[in-house]
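Heads up, the chain below is alone and in the form predicted alone; it's given as structure tokens.
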Amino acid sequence: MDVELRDIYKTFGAVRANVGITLRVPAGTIQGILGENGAGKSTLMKILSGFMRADSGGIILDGRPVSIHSPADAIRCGVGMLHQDPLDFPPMRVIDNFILGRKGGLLPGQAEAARDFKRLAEQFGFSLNPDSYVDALTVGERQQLEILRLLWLGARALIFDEPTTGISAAQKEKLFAALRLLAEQGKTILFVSHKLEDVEGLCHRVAVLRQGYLVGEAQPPYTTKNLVEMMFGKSISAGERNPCAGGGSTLILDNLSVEDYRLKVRDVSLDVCRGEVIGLAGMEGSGQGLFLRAVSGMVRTVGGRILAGGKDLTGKSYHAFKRNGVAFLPAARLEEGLVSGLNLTEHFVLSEPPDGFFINWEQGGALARERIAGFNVKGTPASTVESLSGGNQQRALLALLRDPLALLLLEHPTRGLDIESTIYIWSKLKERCKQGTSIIFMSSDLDEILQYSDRVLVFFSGRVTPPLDASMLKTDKLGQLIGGKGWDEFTTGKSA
């Protein structure tokens, strides 16, 4: 299907979104669209998928204008969008999702939809079980379920948003050689990323956005540094690595152990230096997030000690370690980071210590006003955390955290935000380091734990490598570690 987005235009109140775009794709070809974080590339997806409507401007499906209001329009006419988080239902099996949005009630045909299913998921090569629960899938096999429930409700153009966040590399490279044969069977893939090397690998063609406007268009061989300065106007260098100089222990893990009803993390030892990042590797499930919320007081040991700060804090509550010095990012950051509903302001007043009995909100109103600057956060006092972008909101949770810290603990820091934002969140937790405070992260991006930490556990199912020097680390040493290869050296998988 030929796909022609002709001048659109959106507008939410101040912020053009989108400006003029005009932007045409042949059938069969893997386009990229490719902006920094609030660029516009989402928005532009949801008006020609018709979760939103343009203030101006027309949609051409093979050479034919068309109004699309709503989903439901978009899928009619044969535009089909898998969003970054899967629209599905969890509590349900994988048939019912699957049968969800076609014609006829909510179970039309199911022997007829089994077999289409059947068919469509050999076709691609994906191993999913109809009747199994969505919520026990990995987000990249309920990508590959709405997939296929796209393509079975007529799908030929299909839109992908930001579909490599959070799935492990080899479930990316299913997914790249299911897109390749789709287009290779004449559909039109529209790719919106921030990685560039999700986009250089992939996509036949590129158009890069930039603060709602289409910037420039390119095609293979693609040149990093000419896609960069599209996307944001200038060269972008993620710096030298900064080594932890050393210094006393903020962190002594002796022999810790903690598990869940599917995992269990045994003996691990490690000694954390002030100012030192530890980076955790591993595909997800493999133990780390569970790590993490044991030495944050979050989950409960089982076995072992935490001493931080000289303190023991073995099976203390989560609000003894944050009173003694230890703080928790999240990954989700409305789920559990941040409040939806709450503008920054409110955010700021609640993270600090109760100062009498009323709230000043000018001075609340002050304080968001100078954290909002320090941080370089794209909103204002009265903004409410959902209305910012991933990138800004990342920036709030920052700016909420106390100071001083002994150590921080963090969950995929920098998931979903384009380089200049990951650059940017590093800045500022380095800047941390250089005031004592140490930092342990968990991310699926090897570059980015070889880039930035000091030294790496890695993680295979419950597993744990003894520390290993990111200096010395390749990124194919740690992929293989990460597919359990390369574990013999390890005598017995017990961090020391």
Contents of the next structure:
Amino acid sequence: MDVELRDIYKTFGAVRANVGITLRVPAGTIQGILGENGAGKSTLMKILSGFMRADSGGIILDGRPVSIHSPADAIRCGVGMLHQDPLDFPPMRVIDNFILGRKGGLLPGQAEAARDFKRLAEQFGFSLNPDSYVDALTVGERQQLEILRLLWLGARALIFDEPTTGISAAQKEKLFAALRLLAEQGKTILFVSHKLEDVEGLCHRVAVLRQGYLVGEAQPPYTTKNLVEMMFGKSISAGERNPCAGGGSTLILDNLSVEDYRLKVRDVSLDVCRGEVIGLAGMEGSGQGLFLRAVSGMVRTVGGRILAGGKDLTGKSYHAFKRNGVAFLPAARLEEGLVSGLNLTEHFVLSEPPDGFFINWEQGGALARERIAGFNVKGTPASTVESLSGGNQQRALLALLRDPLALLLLEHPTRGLDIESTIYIWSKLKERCKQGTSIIFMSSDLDEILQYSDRVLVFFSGRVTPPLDASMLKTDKLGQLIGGKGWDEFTTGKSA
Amino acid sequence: MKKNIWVNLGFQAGALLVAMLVTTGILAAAGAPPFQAYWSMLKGAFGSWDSIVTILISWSPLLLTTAGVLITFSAGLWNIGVEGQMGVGAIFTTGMMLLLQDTSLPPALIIILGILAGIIGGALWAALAGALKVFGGVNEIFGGLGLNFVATALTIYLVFGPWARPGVASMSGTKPFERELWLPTLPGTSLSLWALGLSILAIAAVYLLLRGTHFGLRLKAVGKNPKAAFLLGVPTWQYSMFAFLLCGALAGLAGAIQVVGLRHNLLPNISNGYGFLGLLVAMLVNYQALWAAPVAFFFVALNTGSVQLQINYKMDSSFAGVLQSLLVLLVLLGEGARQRFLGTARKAEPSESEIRNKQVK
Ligand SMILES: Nc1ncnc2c1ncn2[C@@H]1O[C@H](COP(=O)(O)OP(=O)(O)OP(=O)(O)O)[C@@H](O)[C@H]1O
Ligand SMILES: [Mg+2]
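Please could you give me the other form, the form predicted in complex with the partner chain, since above is the form predicted alone?
First the chain shown before, then all remaining chains and molecules of the complex.
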């Protein structure tokens, strides 16, 4: 299907998210949409898929102007979208979710649907069990389910908003193969991302958005430098590693053990010095998340001791950890980190210890303005957090942290962020390291682990390597460990 | 922003209009000429000094229960046990006064102690619902509902059992207290300025609490996202519990005032539906304390006015209830429609700093 967006405008208050965007995508094309955080990519896609309405502008499908007012309208016209943040999936079976949204009688043809599901899944090489429950699926599998569902509903143009965040490398390969196959069948693919390597490897053409404007288009062969300049209006480069500041430990783990109903992490010992950065690598769910939450006091440990900021905090509550200078930032920013419906000022007031009974809003507002400027958040003190783009939410979370901190624990600190935001976030984190804060972070991005850590712990189904020197570690070696190979050299003693 | 406010108002006015249309239909169907019926309601509510006094008398318990509900709502809790909390407040007040009435303590002190007992009683009953929720994992809706039944049963047991009026135990309640144990009222009426003053004070305090205090802000954070509030350092379950306690205390005060200010005894159904009505008011004003007082006033005026319908047109006086619930339903519906068509959620409250920023500019 030929998809054409004509002169799309959309503003949110003072923010101009889309400014006169015109884009034509012929059938059978994989069109990349590139842009930094807050560039307006999701907004444009939501307009095309009926989740939002443009202030003005038109949508033309196969040469015919259409009016799309809801996702249901969109799918009727053949446009389907996979969202950036996987929308809530109710705990229902895969096959029921598949049928959901289908027009027709009360009793949809279950058998027929099941047959279609199987056929479609086979066509793309997705191995989904129709009887398993959706909440047990990984992000990648949910994506696969969503693709099948949209196709079955008759989608001829498919929008993918940052589909490669949070899925494994293998799933990514599968996804790309599926996308290529879809394009060969004449479907139109809109692929939103800020990861250059994904776009370069996959897309037939690329459109770049910056601050609401369509600033350029490119075709292969791409040059990374050119794309980066279009995205940011300047060229940028990563900061460098700064070695351990020295001068004492901020965290000592002594034979720490944690477990949940699936996984046991046993006897981890670790001594983190001031200003040091420890990266936790491993496939999603290998124990690093559990470990991180144990060190933050959110999960009770079952053995060993935790000394942080010079105090024995074993068995203490999360708030006790927090009082002793241990901070934790969750990956799910809007679910766990920020309070939707409250604005930035209110967040800053919340994050400081109360200074009396009544709130001094003047002071709160001033604090908010100062931090917003200091952390380059695109927003105002009165912006509600849900109106910020992903990258700005992450900046806001960092801005909320109190001073001084002994230890900062981060889950996927740059998940979903573009290069510039990633570099910016890390520059802020490194600033903290210089002041003596130690950082432990987990990430599924191997380059991030190797680039920013001083030492690395690799997790594989609950097993942990001793701390490995990041500067000696090679990407392929790390990849093997994550996949469970090459662990023999660590079997002699206890781990770590 | 300006535009939004007008759109909001438009939708709310629309809802109001539809509610009026539907009630007009109901009136017509019931055989009452609608416009005369409205006129007689208006006259019934504001036509005389007496009726205005009646409105003021019922306004104060409704203000109190609404104030309480606003607190628990802000904390994200559906405390529908307000009715029972008010009842238990009344029981505690009666108990305390029965205990002290024959002592040599000055009457004023007995009244004060009675009211304090009511406050404590309501808070305890709410704490029970809170504990069931926080420690037992019982949804506060079920807990509240169950405790409402228990409170009613307890009242009836006391009225017909241990505290029964000597000789005749009846639905009219326990033996009234001596006159000196009544809250002073305006001469010739049963309107107590003390009761009215306390209620207005309470709603004003809740308004301030939710707008301008750390406690209120933290409560709202817990209500909107407990996980994030916890990570930001708010002790969440303590705040939930505290919201229950405060709401219960206000409901208990409402019960106490019914006993010492109006009824002067304990009778079944002393809470008189004020708890539920408070929930309706809170929903109608979308949990903004500022609007709660006038809307509560409007609701009791409807109640008072609709008595005329019963007299003039033999209509059931529950007509006011129909109108009130319709209003709430339609306003919520209007809000749903607005969100659908405009794709933006109404903010629970215009945030404080937003207002600040405007002033600063
Ligand atoms: N519902 C909303 N209300 C107010 N502002 C919004 C809303 N949605 C988006 N915005 C603003 O519009 C701008 C564009 O946001 P959008 O989500 O389209 O960016 P994006 O390119 O998808 O960024 P990211 O890579 O971070 O996902 C941002 O400044 C954002 O703050
Ligand atoms: Mg986006």
